[in-house]
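Next up is one chain by itself, shown in structure tokens, the form predicted on its own.
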Amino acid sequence: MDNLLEVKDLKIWVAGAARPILVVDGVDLQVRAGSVLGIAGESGSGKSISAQSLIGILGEKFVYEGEIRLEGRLIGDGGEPFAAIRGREISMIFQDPLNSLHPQIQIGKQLTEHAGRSGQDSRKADKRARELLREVRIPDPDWAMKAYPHQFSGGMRQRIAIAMALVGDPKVLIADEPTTALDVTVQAGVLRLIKRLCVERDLGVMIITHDLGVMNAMADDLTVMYAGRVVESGPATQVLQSPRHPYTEQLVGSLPAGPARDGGRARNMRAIAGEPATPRNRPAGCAFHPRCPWAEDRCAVTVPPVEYRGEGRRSACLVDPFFSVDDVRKAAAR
């Protein structure tokens, strides 16, 4: 399956008091039509900043370099301007629907305000808005068009935010922590909605979350980030059930009922030792080495490259403590 969206060697700096700080370092991402790419990692790992750079909404203090391609077309610096594709070909669902919806503007106005700017017929835009509200399962769209955000529950507001993201009929949908502050049953409904839209519309979806339970339910492919770098990527089921990077293994182990590696018995929940590294205090060498039970002396001085591990798997680890006999056989067969 061809990639809808490809990101190569993305680097992002933010202005600092003394010098620019590299907050995203050499990230590669691929989003396929009709599938979900999950981006996982602790707070400060660079997930949201990477996503925001793809639609050009980072502030002036941020500078980025790298290559972003949509259906093979270069976008951003040196290519099509972000303003031409934002909301039309790539759209984003933000983390907090209460803040992404204007509290003093009716829902109908917020869904149709793009029509005037793009010269569309207002009646067609109004009809389209009602259709989208039905598509995201909002009861009584006629009433909802006249209502205000505070008249809806958190889950309904998130569905309205999803409808707003679909107004431009995008090819790629980015969902940044779409279930934050929602209770478990509402979360499930929102996730099912996003997955259904992905399949029915053949959307490429990027979902950003620190919740591996969400990734297990939603993602087809999974990229794990730590301190602004990709540490592991591959098919989501394989990454979660058989991690190849120590950070991923520790993340999975911190779940209340962590999946067992290679089909063995489920493990007890355990915390990851130490404090998370951030781009502002990134250690030399492998950023995870101060917290890693398998770290060696070389891990403190050498930044591990992201290397192919077979079957679509990639990871960045000098020690590679989970390299199994089966992995050796698969590598020899290539």
Second form
Amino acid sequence: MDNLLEVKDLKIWVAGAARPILVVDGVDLQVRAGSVLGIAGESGSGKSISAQSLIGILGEKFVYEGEIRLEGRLIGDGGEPFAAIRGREISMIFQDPLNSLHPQIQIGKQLTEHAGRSGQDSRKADKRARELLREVRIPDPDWAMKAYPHQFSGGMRQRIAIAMALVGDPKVLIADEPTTALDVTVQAGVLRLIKRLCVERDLGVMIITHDLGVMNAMADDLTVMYAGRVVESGPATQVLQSPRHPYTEQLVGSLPAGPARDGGRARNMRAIAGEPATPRNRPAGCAFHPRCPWAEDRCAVTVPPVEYRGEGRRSACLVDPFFSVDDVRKAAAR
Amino acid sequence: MGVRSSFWLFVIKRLGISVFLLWGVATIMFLAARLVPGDVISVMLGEEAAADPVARQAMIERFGLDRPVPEQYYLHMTNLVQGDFGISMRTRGPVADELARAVPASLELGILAGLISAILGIFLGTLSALQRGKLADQLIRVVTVTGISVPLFWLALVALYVFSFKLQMFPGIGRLSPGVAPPPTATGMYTIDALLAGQLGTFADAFMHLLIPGAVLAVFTMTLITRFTRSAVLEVLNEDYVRTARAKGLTSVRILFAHVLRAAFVPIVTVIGIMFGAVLAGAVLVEEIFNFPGIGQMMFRSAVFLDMPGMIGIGLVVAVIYVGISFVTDILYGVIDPRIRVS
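Follow the form predicted on its own with the form predicted together with its partner chain, if you could.
Let us now look at the entire complex, which starts with that chain.
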């Protein structure tokens, strides 16, 4: 299967007081058309920064290195400028719909002001905006075009933000914590909408969240990040059901009623011991080793490489405590 | 319910509040005038005549001071509503006539100073925010600190000395050069009247007379507007919706004008409204130094002469200007920020 968006060895530095701090360290990501890639991790794991770097909106304080390819074409440094990509081929929606729409501009205006570039006249843009509002299930598009963001609920505003992201007919949609700020009751609706758009429009979706429940419902592929590095990636159901990395395992274990490895039997919630590592004080070796129950001496010295674990799965753990002979047999049988 | 009709409701409500405010100010001034220590009659009659009880009594009856206070209040207010501000003790003419000459002159000067300070202030403040920490920002900050620290009267004198006396680039004091006849009165503002009458030479002369005092008057407010604009723009630049605008692929020019400045305008408009008060206060010194016959000079002279009707007249005019500005700012809020007019 061809990758729509492919990121190789992404490194991001942020200007620090003394010297630049490496906040994202060698991240690889692949987004396929018509499927959802989930990126999971705690706050400070570098997932949002990685996503924002893909459309070049991080600002002057950040410097990135690595290869970003859209349908094989290099974008960003040394390739097509981000300005030509964002909103057109890669769109993004953000966490807090209450603040991500301009409070003083009518919805219609916000939905059409970036359409002019594709050579449409304003009436066409207007018509298209109404269609998009209908597509994201905003009840009264004609009224909505003239209304202001504060006249909508959080869920409705996120739907409007999604419509806004679709104006340029993008190939990739990046959703940064799209439901975290919403009531639980409306979260499902917004997620279903994203999933439906993904399928109907053959859109490559990248969804960033710390909520594994969302991942379980949404993601086809899953990448787990910790302290700016990828610790595990693979098909979402497999990663969630049989994690290969201790961090993923603990993350799944911290879910109240998550997809447990033992077949979903009720368990006690477990908190992950210790404090999450931040890029500012990333432990040497494997960044997770101070919190890891399986850690050995070598984990504090060597940074584990991201290694192939069969069936499109990868994980970065020297110990690999969840290695099982069954997995090997299954892989061999294929 | 349409957004439009709720907007007019909002305008009418604010208008009602403004009228109420003016009534309050007029009442307080009436009461304050009765509370001022000193014998008004003695001041008006002079020491010799005040010793004569018959003259005293005549004066008291003439001004209705023997009537009960509520009745005096009623007369005072009805006179005000009819535009009668009384007779000036300094010029011996109606206060209303002097105000009719002074107010347009000050308005002309104040509007020019306001325009200079708003345009320059918003421009410099925005530039400063966008270049945060860089050379342009540092320079602008030095200029604003200087602008706030320098006393206005000193600046006025230096400007007069340098530009009018040494460089001879601008005419000196007054509203027009000697020998230039004032344009026919329409608004009382010489520049506008000259334009209306098609007298371009008179317009140029009047405008040149405005420029130096206007610029001096603008310095202080300009520096404050610059600082407020800088912090307002910096705050908006951090907002999520600016990131959204960037993610949509808008050009940075469009983001700056359509999104950032639009949001930053709410605090900036507030400051500009308040700053107009500072312009009026500064006008007292500047108008006196440039011998510019506006309300600042009238205020100064009325105070020196203890001219009570004159001071009450000016007080009311200043109140009208303040209330008018806050009315306009409130309406502008509504225009700029839809959340205010709907809630």
